[in-house]
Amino acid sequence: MSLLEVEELRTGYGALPVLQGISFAVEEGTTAVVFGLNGAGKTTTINCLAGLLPVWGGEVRFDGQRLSGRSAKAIVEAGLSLAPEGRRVWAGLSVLKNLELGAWSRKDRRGTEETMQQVFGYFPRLEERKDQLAGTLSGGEQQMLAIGRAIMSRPRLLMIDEASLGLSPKLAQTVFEVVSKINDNGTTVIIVEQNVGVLPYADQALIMEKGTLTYDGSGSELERSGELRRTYLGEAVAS
């Protein structure tokens, strides 16, 4: 079943169209990763998604109720959150208060603390620096942030922009990996990248170029196929 379906979704900045139609659609519970170089409108899709770009044309859906022309607020309460690009935590606010204001839109005080503790599962550097302040956290420890604070809503559908940017291999292998347990935990996640490495926790993958889609299928047939290195890194492949 589709737990979100986007037909024909054109947005833009301003008089600039970004997106020129796109249509795609994600099962419950999943994994769908979305690649593309800089500027091909990724970012662009999600922040539309997530309410903080208006819909110029097309449709979105989320559990078959239409979202388009819905507030930011009223997105995060039907059950979609977004880790932004360049995380965006509170740098003068401990971690503590940046996961508390995560769950803003939560009235039930027990099950706000029962996802405190499910995030400092899944990032136990989280709890070790809850009262840290954000902003000396390592730029790691700040993506472990926002992905945390974006779970305290309780989404059922968690959207990750450039989860891996700025990070070592190692740790964004490690981001990569409390990402999957987070979707065996039964949360549907949509991860912007430009690190390949992600496709092996990728059930879907969809490529974007200069705000169109020209893939879309499963991770793993991509990662056998070689059509990411011909379509995304420009690479030639034998046939």
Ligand SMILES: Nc1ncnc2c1ncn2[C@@H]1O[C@H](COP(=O)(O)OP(=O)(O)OP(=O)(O)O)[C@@H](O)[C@H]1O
The other form holds:
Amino acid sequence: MSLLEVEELRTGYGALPVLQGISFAVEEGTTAVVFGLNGAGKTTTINCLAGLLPVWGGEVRFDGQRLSGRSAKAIVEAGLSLAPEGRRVWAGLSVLKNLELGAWSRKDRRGTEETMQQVFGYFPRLEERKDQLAGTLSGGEQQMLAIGRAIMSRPRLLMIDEASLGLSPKLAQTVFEVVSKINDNGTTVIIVEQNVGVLPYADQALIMEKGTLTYDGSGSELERSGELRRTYLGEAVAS
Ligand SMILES: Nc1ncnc2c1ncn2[C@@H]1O[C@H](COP(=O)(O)OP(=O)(O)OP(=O)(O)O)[C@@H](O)[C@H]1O
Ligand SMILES: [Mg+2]
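Alternative state: the form predicted together with the named molecule, after the form predicted on its own:
Below is the entire complex, every chain and molecule, led by the chain shown above.
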């Protein structure tokens, strides 16, 4: 059994359908990367998995349990956590407060403190700036905080939307390396990315196009296949 099983998932906004019935699975302990052009439905997919959008049809199972139809809160409690697109940190609150609030679903104070130290280990910059208001952090620091906050609930599956958007190549690399450490420590990861520099860290790669999945395979195969060039550069590839 895979940790996450998505079957014929459909959702959209109001009367507008976006996901046309997508199916994929993610194995425990792996990192999956979701590529695709702007508007392909990447954010819609992970927001729907996080319970922020209603499931119109199909099913989501996590560790064998049905998640579809559960509230966003119940989904965090089940072990899925999202670092949303656009680094939505609480601007008027300190770094520390943002991290503490990320742990709202936990009762174990000591364990929460340990996770906080772990986050500071991943991102020393956040510890240096723990009393600073999140809204005054640089874009890259806010991205670290969004990821750190998502880790605070100690998820089994961490989903990160646009991990490297707007980051310098060097900082993007740093974020990928941290994500890879988080993964090594046992957390399953789904990253939405446009930066193909993430590929060496990906066990599994998915490509979305217009609300459908057009590729689901290993990261290393994708690197060789030419599918990425076709998707992003519109190149014809011989198949
Ligand atoms: N709140 C919304 N209301 C109506 N339509 C929406 C809403 N959010 C997204 N859409 C539409 O759904 C489609 C998929 O959007 P989505 O945000 O999932 O794309 P994406 O793959 O994450 O793109 P990007 O790379 O630009 O972040 C787009 O056509 C978009 O216009
Ligand atoms: Mg998006």
